[in-house]
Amino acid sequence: MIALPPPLELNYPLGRAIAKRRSRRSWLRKPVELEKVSTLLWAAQGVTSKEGFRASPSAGATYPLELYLVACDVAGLEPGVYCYSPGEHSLRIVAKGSLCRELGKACLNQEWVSTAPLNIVIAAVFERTTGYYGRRGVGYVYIEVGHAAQNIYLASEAMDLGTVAVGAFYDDEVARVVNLSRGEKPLYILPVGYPIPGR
């Protein structure tokens, strides 16, 4: 296991980070702190109470949602893929190497994916949820999904970085490149930057 440093403290006023939030798809060539990497798993899963809960509501607090970090140019990590455990804040290897550009073409050749320093896939195994509510669980997962993709969104925006909701991809594709071995199903990639400015 890796440990990841402390998240940031963001004191950044939430109004700003709502109205500068856009979608972002051109990168400097500048690699992203592994600071703020954590900031950013910890933004969309990290647990927040000495009770477990996280930073992202989830119904009945079954948190199907596993994160995915595919780092490419992260300042003091390897390439690779490697699993967030949020009881530890935490990074478990998964996979060596740089793997953004296959992983872009997973997602039909997205550029601001293929270039990213790196990607959020965020994955879920329903049968936590569903285990639960039954089918009507299935709507919840989507429903955090989004929940989390947004944490990502303001806090990547109270860095000066830059991500993109990514939904276009071949589930098998990116199962194959992140090596999901779980039942996870992949749901949202967000690749994140430094932007271009002006873009």
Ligand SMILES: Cc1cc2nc3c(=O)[nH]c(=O)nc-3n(C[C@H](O)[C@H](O)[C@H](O)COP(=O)(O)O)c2cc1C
The other form holds:
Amino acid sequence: MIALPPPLELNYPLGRAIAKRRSRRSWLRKPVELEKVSTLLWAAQGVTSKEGFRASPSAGATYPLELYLVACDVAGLEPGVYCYSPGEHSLRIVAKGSLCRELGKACLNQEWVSTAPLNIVIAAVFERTTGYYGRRGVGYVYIEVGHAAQNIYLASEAMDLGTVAVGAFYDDEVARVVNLSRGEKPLYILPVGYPIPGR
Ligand SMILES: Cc1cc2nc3c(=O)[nH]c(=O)nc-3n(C[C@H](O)[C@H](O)[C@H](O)COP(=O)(O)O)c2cc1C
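Hand over the structure of the form predicted in complex with the named molecule; the form predicted alone is what we had up.
Below is the entire complex, every chain and molecule, led by the chain shown above.
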């Protein structure tokens, strides 16, 4: 288990983050600090109440989402795949090595996935929500991933980082690269880095 540093307090104006948000697809060759990665994971799924409620809303608080960090150039973290534990705000190592290029191949060779210092893969265990809501729960899970991804977009902008929501990929290939557990389906991938200005 790797304890993450506490998330940064984001004092960036919300209106500015919303107005400035864009999908970014080219990165400076610059590592991303672990504090910023910690803040992104927290913004998406961090625990924000003593009852265990999280930064993003969840239908019936069933929390179907699992976040995986594919770290390739994160300062203070060995390249590898990590699973985020919201309760402890920590990481669990899943696989070692720099796997962004491999992940990019699974995303129809999208360059911004291959070259990003890190990618956040959001997967879901649908049964957590459908077990409670039946078939209607399927839609709820897709709605929830949007909530989490938007928080990553806005928190990125607030820290001078950038991201792009990637939905085009081969599920089986992504699951293999990230080492997803059985029952986890990849829904969204967010490459993150320092964007090249003006692009
Ligand atoms: C569900 C969804 C899937 C997307 N998939 C991809 C993708 O696979 N690759 C990509 O480069 N952008 C992807 N995008 C980003 C859109 O291309 C982008 O949001 C759109 O061009 C508008 O630009 P903006 O985000 O800068 O406002 C996706 C966006 C959404 C909402």
